[in-house]
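The chain that follows stands alone, in the form predicted alone, written as structure tokens.
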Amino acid sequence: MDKTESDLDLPQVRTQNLDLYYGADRVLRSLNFDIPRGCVAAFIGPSGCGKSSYLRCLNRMNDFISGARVEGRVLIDGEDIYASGVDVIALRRRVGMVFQKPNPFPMSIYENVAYGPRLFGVKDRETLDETVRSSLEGAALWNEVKDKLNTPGTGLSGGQQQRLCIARAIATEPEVLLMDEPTSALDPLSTSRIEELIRDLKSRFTVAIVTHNMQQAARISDYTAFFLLGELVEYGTTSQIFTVPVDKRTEDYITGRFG
């Protein structure tokens, strides 16, 4: 999707008066905030506060949940992704996702990464080869797997599997990359490598990450949103949220008084 100069001045993601219902339960309440282009935005808060539910709103993964209903608007590059006639498959190409638990497909490393481009019509082997290589390089995995691309992705270590899933997500060249607690199942060394990778990825993508680890949010994010009971309590630069929060509830959560 080509961008004009005015498009590039827009926030990458704009959320306006967003409510999310699961049946009769209102799980997100009147969310309003913008995520600038080319940054890492972290979502923190206690379990069940709506962080992952909001993340799934950004690529309409909630569409798969029976009884889910959205009111309000989510705009990506100025386009309302909940407007009638939106191509949801095309949306999910623009908004990639990495889940909490590494979930490589039961196929080779090469085919894991080539899966998305093939799905969107890329058949030329030379193009696929270049996409696989560049995506694995982008996920800081190429040097570790370049000699075993035809071996199963499930045979990699946990940290390598998660980086393979990141390579798979960026192979379709999304504009936004969603990460739902991508390091919660990993050891400290693998976590450190993923965090370093996320800092690098923001030069190419806007990254939105759900994390329970407040130190991680402080280390890698530019902006932080604090969710509580389905509401956005506070949102701002990470330095502001962690040093001079405006809301007492934010301060209490960050200092460990609850959550």
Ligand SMILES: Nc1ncnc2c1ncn2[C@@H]1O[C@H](COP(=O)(O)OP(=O)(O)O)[C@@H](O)[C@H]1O
Contents of the next structure:
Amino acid sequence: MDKTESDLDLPQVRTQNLDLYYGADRVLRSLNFDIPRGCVAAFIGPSGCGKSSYLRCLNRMNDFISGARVEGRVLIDGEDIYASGVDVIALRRRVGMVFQKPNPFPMSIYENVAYGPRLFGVKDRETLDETVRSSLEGAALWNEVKDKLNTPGTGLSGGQQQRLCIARAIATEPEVLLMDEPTSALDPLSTSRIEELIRDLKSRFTVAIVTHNMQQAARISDYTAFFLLGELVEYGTTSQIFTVPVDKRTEDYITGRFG
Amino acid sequence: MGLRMGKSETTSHHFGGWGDKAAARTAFSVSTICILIMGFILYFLVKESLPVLKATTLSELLFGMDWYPQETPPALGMFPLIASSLAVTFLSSAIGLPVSIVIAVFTAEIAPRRLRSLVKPLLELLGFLPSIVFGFLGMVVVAPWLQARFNLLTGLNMANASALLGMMMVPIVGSLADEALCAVPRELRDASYALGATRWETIRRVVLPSALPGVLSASLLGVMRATGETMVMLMAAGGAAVIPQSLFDPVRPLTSTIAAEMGETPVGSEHYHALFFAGLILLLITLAINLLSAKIEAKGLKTKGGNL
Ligand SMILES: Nc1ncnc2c1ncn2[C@@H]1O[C@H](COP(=O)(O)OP(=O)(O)O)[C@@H](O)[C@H]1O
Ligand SMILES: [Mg+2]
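Based on the form predicted alone presented above, generate the structure block for the form predicted together with this ligand.
So here's everything in the complex, that chain up top.
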């Protein structure tokens, strides 16, 4: 932890004493850690340990779950996103999300990407064209779809669909990008394309990614957090976590996975 | 049919391939029977309606303005009947479909779960009301009100019948559209919310467009119901075989014409055959709506294709 702390000069996402309850279940337990700007932070841990739930705290998607309740604070760029009077819509624009299963809207590729900007009132065709192009380029999809922008997004392959979802998420120019196991439904080739993409994305966004795949975390992330039963067991630079984990449970999890 | 197949499928878990085979066989025989019945009806209608062409011409039948089937020689112009049917169908859809869709959006998207579980069964119950109840409602409640309110000669007219038919559509179209909306995957809504959409924006821009094929075929089912409805037309539409000039003119659609006159005409007369011809026209109209709905459904599957 110490080593990480010294690296942070202005953390983008600060999580302070965060508790999450679903009804009476305490799903996240006093989480405390910071994600620095322009980094990829990976979240690993056995399923059901609260990784997705944590991610959904960062853009307040848990608001939709009845009975969900948050205690503690999450600061994004120094602003407490659970303070009263926070504009959740504006927050979700700043904190984009990519889901586990590719979920393009049943509309054209163009309209998928333009969805967010249109919501915020962009009507000018040229501006939209430019946003669509740059977002698709940012998601490394432009060359494959530039001649068929008006065909349904659902007609693309799984890996392309997921990159379309990434383009859609970055079209609103978020500062933070949340990704919940974005490659778990994809083939190895699509997976490696998206991993490559994530490494590029961090120059523009802070990325928080949940992954089931330890090697993936090691390949793409700068920081790694290991969750167990709603607790943050260990958080540090990825190289430290994977080479000299401090906590015995981290070591067991990492080594156990690879024999 | 759906139920029976569902049962067979569950048994297949216990008995290996048997259930599947039984299901396939059941589906095959049921659809064969359906097609046979359909073919038989069509054959019968055509056979009984064709002789009318000996008495008059096809264009006179379809576009003739005068329907005096009891005179000698009978005037068998059905245009007023066809126009009445189409006008009532159109007007009742204009009333019933928007209401149905608003109700579906409410139950599927806005109402809290408790309220939904209260409203939906009520809606479905309304769908089981025999149409004669609506007919009574038209005669006893709507007609006198219309007559007094708009100072009309009669309250039994196109507006009355259309309002009732619109009401009758709501349970079917509403609950089918509700199901279409509910079938829109959670993930699409999540994606929309995560992009900063409000609930209303999500409904309008993602949920409704995604559910459109289902909502459209639900609507067409409602339209068909309106075209084919007889009892309400008989009781509340007024029954004048003229082309309606205003909302408050009495009308005489194909259905009520057949129902009212079939019993009073000698079998084998020109009038008798003309009524069968009216039935044939009705069948063709509903068939056309059916084909349209199948086409829309196929198109919906195609655009969703990649995701399923
Ligand atoms: N909508 C929900 N309502 C109630 N409990 C939930 C809900 N979603 C997840 N949980 C519970 O919260 C815990 C953490 O789940 P999750 O965050 O999905 O874990 P992970 O993503 O690490 O697999 C699990 O015990 C799960 O059962
Ligand atoms: Mg998860």
